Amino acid sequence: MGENMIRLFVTVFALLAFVPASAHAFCGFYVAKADASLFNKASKVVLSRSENRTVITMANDFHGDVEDFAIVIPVPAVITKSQVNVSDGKIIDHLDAYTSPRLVEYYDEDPCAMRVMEEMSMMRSAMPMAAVADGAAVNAKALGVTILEEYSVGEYDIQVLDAQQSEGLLTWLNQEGYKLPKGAEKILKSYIKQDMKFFVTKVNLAEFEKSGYSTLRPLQVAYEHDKFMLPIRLGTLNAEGDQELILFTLTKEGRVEPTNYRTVKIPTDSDVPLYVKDAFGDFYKAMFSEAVKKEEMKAVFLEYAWDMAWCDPCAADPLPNDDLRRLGAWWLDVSPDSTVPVPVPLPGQPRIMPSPMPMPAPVNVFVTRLHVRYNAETFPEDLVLQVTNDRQNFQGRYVMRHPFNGPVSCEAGQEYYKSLPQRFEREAQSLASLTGWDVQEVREKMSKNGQSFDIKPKTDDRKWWEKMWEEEEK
């Protein structure tokens, strides 16, 4: 067997009760999103937590011969066969799309238009709307390793281990094909001191061939424990360069954040030039890298926090209840129409059934999207997580504003056109600051895309009766 790919994901977090919250209405037209596919080898993990029950779903981004795939996951409890499942990667992709930072666009109104537009309210309430050989077993025992559980689930062969000392565990893992890198013994020792167990997995080649799948499916583990942490140290040992992790959490209470690293909100609500529409992926990657640089790669970035019932603007539809349950939100009922999230009623309350035209409803699933770029030097400790009472909505959102380009015949229109060069300059300066791009190059691209810095007002020199006849013809 060749070099194994060692991935490390596990966490547990606590959670209290559902609290309704108000939300800011953004509106605008959604035009692009920045999902995980923008980042090379970005690992995606979904954590669902209520009471002391945790479900972790790990999306496998393994590329290569599946014979070389293996993972070692420290877990706080013994995991039996019934606690392991294989899922559908499309659900995680849906969650990724739903929570992705997004680009929206607006169109300026005619500044001379003689009508009053009702402003949308800026605050909107989320209202209802196989067996081991004897020799191997003896060898494991001699090394202080106990095989607590052994079974297969789908295309995966799984063992759950207990160990007395790190050197013996490292020796056993290496001889079994789990090629842990130099430095692993010290980290394994710390997990053993915490009485952690080890969930180790390889691919059952025969079962994988029979499954008919071309890629490995996400692996899910459910357990009950009070620990609330995400071990990341072991995964940094054999990493080539910095690692990228996108962590989604589903809770009943509110936003999730680490306790031992700072949480920083990604820059948001910035006006960007129109040409960003065709380069949004490049923009977001540059902006995220610049944000990481400013924080010296020592912060966890919040990209999205929102109640699952609705979104504004939507980069994808909210996940239906049955998919949320499949990701571990066991506290939800499955809706008769699975596309409509339906909350579980509190004791003494009537059950809420979907109406023919459902409005946004408070669903006891609050989703948090955290994005981490890290290495062993900048993130020397495992992530210790907590659930907060914060249900304030947040999203990475970037705005293109199309200027009005028609003729004007009023003073307000003249002033509007005079203000555009200053507005374009603010957008150029903002984009350069967010991304680290050269501001002069930004200005040149804006001018080529129609955002001229020497724009002149357009006038309508037709006679009043010519305008009247034209209106009559319409």
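Everything numeric here is computed off the predicted structure, so don't read it as measured data. Rigid core here is just the name for the largest C-alpha set that superposes within 1.5 Å across the two forms. Numbering follows the first chain given and starts at 1. Compared with the form predicted in complex with the partner chain:
Once you line up the core between the two forms, the Cα of E415 ends up 2 Å or more from where it was. Residue displacement note: N405 has its CA displaced by at least 2 Å between the two forms (rigid core superposed).
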Contents of the next structure:
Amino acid sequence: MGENMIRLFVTVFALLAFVPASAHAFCGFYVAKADASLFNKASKVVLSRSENRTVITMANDFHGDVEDFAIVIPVPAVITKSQVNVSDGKIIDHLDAYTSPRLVEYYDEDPCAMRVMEEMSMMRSAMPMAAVADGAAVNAKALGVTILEEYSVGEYDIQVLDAQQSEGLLTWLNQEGYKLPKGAEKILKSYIKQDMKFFVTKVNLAEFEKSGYSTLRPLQVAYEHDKFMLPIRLGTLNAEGDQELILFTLTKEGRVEPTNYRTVKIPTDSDVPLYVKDAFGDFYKAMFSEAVKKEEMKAVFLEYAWDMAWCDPCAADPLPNDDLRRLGAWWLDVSPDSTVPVPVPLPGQPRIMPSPMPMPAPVNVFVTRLHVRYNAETFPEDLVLQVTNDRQNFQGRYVMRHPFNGPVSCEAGQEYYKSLPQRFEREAQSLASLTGWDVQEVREKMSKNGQSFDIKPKTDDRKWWEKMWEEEEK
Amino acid sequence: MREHFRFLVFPVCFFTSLPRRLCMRLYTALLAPGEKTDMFDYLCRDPRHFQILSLGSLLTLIILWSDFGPTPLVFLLTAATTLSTQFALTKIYGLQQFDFRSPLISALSLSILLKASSLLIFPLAAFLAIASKFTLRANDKHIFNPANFAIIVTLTALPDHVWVSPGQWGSTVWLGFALICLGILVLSSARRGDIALFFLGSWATLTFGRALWLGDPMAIPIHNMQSGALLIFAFFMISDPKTTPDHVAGRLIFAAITALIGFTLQYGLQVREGIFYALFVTCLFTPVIDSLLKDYRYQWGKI
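Alright, leaving the form predicted on its own aside, put up the form predicted in complex with the partner chain.
Let's see the whole complex now, leading with the same chain.
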């Protein structure tokens, strides 16, 4: 921050839900029962990991008819009923909000005096999620498919399968009404040889109606296995175009990184023009696309890495211990004040909060947010992950600086006004290079939104007594 | 005028893997009448000079381009410790000459591969690396590759502070580095460099074999082979002539066993640092292999 600028308040815009409303997603893949054309575009997955214990939470914004929802997920271990849970989508939305890339707003003070700023905080919408079922065991055995477990959890009917032959599995899944995308058999075969089991799920319509929820809740699976990976190969099959995945991880130790792909930090701490405030979603999408292009879609992007105890600035409050436990942070103690509800920011509602926002006690959870856009060509292999001991904080943070636009009556003020066009130009260049937008268009938009490049200093024509009384009123 | 260009010969040869004799001829052609080929001779005398140059350029690339690369301070701390430890132990053990090359290579390898949550770990690892060279010996050779020893000891003793990041290079950096490694093989004509190829060959056989068995597309094994850690391991750790068997057949066996153990650890037991553990284990058997398959002892700088 410049010398003649003080930071009193900061505006934080959390960026959420910038994926198109119709997108669905997954680390397994959706298969349409009624042959509905489904995309498999953006998914949110939470992985909690410590020692060899993994909890995977899958939130999907499935918007089709729930009757059509069905998923097949390869898992390293057999999953019994007690290892499956149906969670609350709000917790994931909260985690999403907390880790979102953020836009911060500063106000220049009067270069001739001390000044103040203002603050607010805004959240954008949160996402619903989805998942499913229906069940019947037919001639599974004959096809070389063993149904290891079969049960219902919440609105989901679940079967855990062990298969010897991919053809048998494929036939069985088809008989059960799972429509598999072309090319699935080869991948299933590979997973079978790697001794993976298959977790298949459909929505139990009766249960779903009884539940009263309008969307499917996230499905959680807990298991113990040395394998720490995220299967993405099946997901590339029924995808139209590139896939989008946001992976959140919670660990005791530190940042999580893929060992078989490169991790790149998303550009951060850039000064951007003021008009970005109203187009933050567009800005972030464009910037992400540009970053992906630069890395030839071969990298995984780090968007957030932080100790869950605090944030600065906060896009949302840190998650309370109970919610972290629900997301799989099993190593946390049940907090004594678990009955006190922590307010979760409501979508679309501005909210004032102090910044930074510390929590009373360290929570021993390190959160990593990875964002990856991929297809079968650039990401041929599943994500193999490792927990590192890196606890360095990182966040995607973009800064808007409101110029002072009042009258000035000193030389420093004149200088300040003279320096503004250069600063605007830097912001324009920075925005253009981050997003790939045309710099001339950026300049025009800036001019229309309070950042004119031929800005002239306003002189103060008031009489000295006018100023005196006005200051007092302030 | 033209003598200024002769210095270009070196990087050109280095990065294009031109045969050494051709480079030499080019270099001599550009010399002033009566001038000697001292510098080129000096560089070619010891393959470690090329290793230092290539690891040094790789480290620079990583510092500049990788978001999770080491800081220059990490390298300075590591190099200062390896060099001073080498110096002190040379005196203590009453050896004739202080050699800066090996400790520098260890420092470069450690800075590139090792990640730690505290800066203090780097001097510790650096000290362990060099000390192991002087103290853990059999058959007049040190048993472990110094950098590999330090990685394994710190990984095992300080699992909450140390890790290895094998996937942090882009494919462009990988490709460039692969070319450089080939360049080293050709230029240095290090006869013991064959073990790097033996190892990569064994690893490739296992990786592609696994993909064939699983029915995976070839893109997967190709992607797996493009690992920077694998290259450093092959060209700068397992190829250390001081810790590998003297006989060519011995080296072939050594490389194949290391690959097999490393592969099993990585894919079977999900140990991400499998190859480093594998080398640690197979190094223990070098004295046995040497006693069965005898050949002349390699000495740095005497090709």
